[in-house]
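One chain comes next, on its own, written out as structure tokens in the form predicted alone.
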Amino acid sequence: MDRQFNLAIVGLGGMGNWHRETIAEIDNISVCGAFDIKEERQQFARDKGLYAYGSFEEVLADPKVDIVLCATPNDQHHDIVVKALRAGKNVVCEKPVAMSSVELADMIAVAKETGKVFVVHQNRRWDEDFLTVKKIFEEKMLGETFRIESRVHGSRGIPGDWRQEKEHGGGMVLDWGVHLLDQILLMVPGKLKKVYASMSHVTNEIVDDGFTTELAFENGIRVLVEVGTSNFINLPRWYVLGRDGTAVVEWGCKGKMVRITDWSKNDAVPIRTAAGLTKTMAPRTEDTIHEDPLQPVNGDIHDFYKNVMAVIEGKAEQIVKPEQVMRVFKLMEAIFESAEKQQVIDFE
């Protein structure tokens, strides 16, 4: 019989409850209890049939707890993770995992020292739009890719919670950048050489309510990553340019690929515009291009916890590796530095 794992949630807010619901759909793991500093969330745990621990220390002292999930505000992650690891617990932590790469380095060191598993919940690695773009890139469906644009746009500003507060790790670089940058660094091979970034403060002067960064890789690929919260007309989630075609991918994997079929027919008939003729921007004729539907790649977020359990049992390699998380965090710090100095930052 496969081993049964017990997980305790520390911080039963929105994401903590998301984990509770997700784990309920996975075999061999169950939530045995939760602790939250708010009594209404403690009562919520009881209402859901969970044991409400009276303190964080009680969680750590419970011998049946195999895994501690840290889903508290970001500024509390470091201490909770370190204490849980030292108490002999395996740890899953929400992201952003820390407030600095220095804190993260300490967490990784304690995990190595204790021999316990420490995994960051980079859940958007299982987004189907990302997996679809990754397949397009890796299989060179557009020929050699030379530019990737990844965007998330909204129009509600920053939500009225920790995301507005610098001391809790707020702002869009830490909230959404941690996802989008992780996806890019996972997909594009090779060293990242240059970083240039700017931030917006349309609705909030304390933290960034949006950012744009240009990333230059050693292999020649250029990437734009952008998050905006004051966009009332959204640009595509993904826009990918290759030598032989272009792909547009929206949320839900809606979109298309347009690819060249005949490079020999490259001449164009000039078209008339309001102020004159243009040959350069004349549209291609239908006999030289072909429009293809996307080939969506399905993702299953349940695979995250299945991997965590397999790693604890020594049966699998960790999917979300600490060194990958560190690289993302150092990139976020480079983005902050670039925006502050208004300069290009050398990275790797």
Contents of the next structure:
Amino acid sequence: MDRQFNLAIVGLGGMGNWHRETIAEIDNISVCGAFDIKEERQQFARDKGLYAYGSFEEVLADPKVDIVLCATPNDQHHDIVVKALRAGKNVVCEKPVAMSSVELADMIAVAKETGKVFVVHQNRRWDEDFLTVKKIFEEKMLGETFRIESRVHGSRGIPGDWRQEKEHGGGMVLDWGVHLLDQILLMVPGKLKKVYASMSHVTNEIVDDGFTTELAFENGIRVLVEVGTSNFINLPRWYVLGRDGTAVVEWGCKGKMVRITDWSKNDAVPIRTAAGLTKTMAPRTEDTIHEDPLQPVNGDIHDFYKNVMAVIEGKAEQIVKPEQVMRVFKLMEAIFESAEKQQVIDFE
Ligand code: NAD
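Instead of the form predicted alone shown above, give the structure for the form predicted together with nicotinamide-adenine-dinucleotide (NAD), please.
Let us now look at the entire complex, which starts with that chain.
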């Protein structure tokens, strides 16, 4: 690629800075400047050798800016994205892309109208644990998968910044749910028919500090997605059940698969407790199962920006498609509705 792309960061907080560092590792793209409403972050930009724009309007008026990255709190995304698109800029926006599917529909419409590229940073599509589970699923390494459980657990409560505040788009459904749900909808084919969810409010009553949702797909696959911030003992990141085996996959791709080698030998040594006996729950004997290491799949997050540049040049299809992001947003709304009504929601 001969062309050099200039990107301006709007919102140089924790994630804006992650983009700055990551872009520095990619050919053909560089950060030409940043704008943040906080003076200390403007100074941070200067300290890092970046031009600190005096206003958002100055970013939009700068002809050398090809791409605007929006990395502000969630409630600011819609207006920043729409103004940047209308100013003729291509836009990368952090997740969750908006506060509602209505806002997102408007952003997608403006992108179509202006003909500019609009991409949401669903970066956890490149997570190695996810890619490894996706391979297990797609290659039927456990036989037909019938259940997937995807969890992230922490014990620090919800972060003490804008993520605690509803008006800024706080809460864990929007913060972490958006990643986990995007991964599931990308991996499991077919329609998602039913959604049931409950929220947790351990640390506050204003925004959800965690949630659990059960998803029922038309093909029979059931998925549990859970985010917790008051979990002092973590359950596995992924727990995948197939007809012929089970996998546990942790962050960093640690884990294992246990698979059947011989269905015919079914003798079980019962488990005896003081109060009774069970053969059903007795562990399998070693000669009928085999423990296999995971086959980790590598992801390279630099491919995100490589794709953005190729899409702008008309040389590639967008990896994170607006319609996929919309489906995830509608699912998050169904999750809120289900939790509020304590009812199963018909989805697709
Ligand atoms: P943050 O609070 O650290 O940074 C946000 C920055 O935006 C702050 O410096 C703030 O001053 C600035 N800001 C606020 N309003 C602004 C405006 N109108 N114009 C310019 N600057 C403005 O928050 P963060 O953790 O960096 O999160 C920012 C975004 O990135 C959120 O949407 C968040 O969900 C997302 N995020 C994504 C990931 C990921 O893995 N994709 C991880 C963390 C955060």
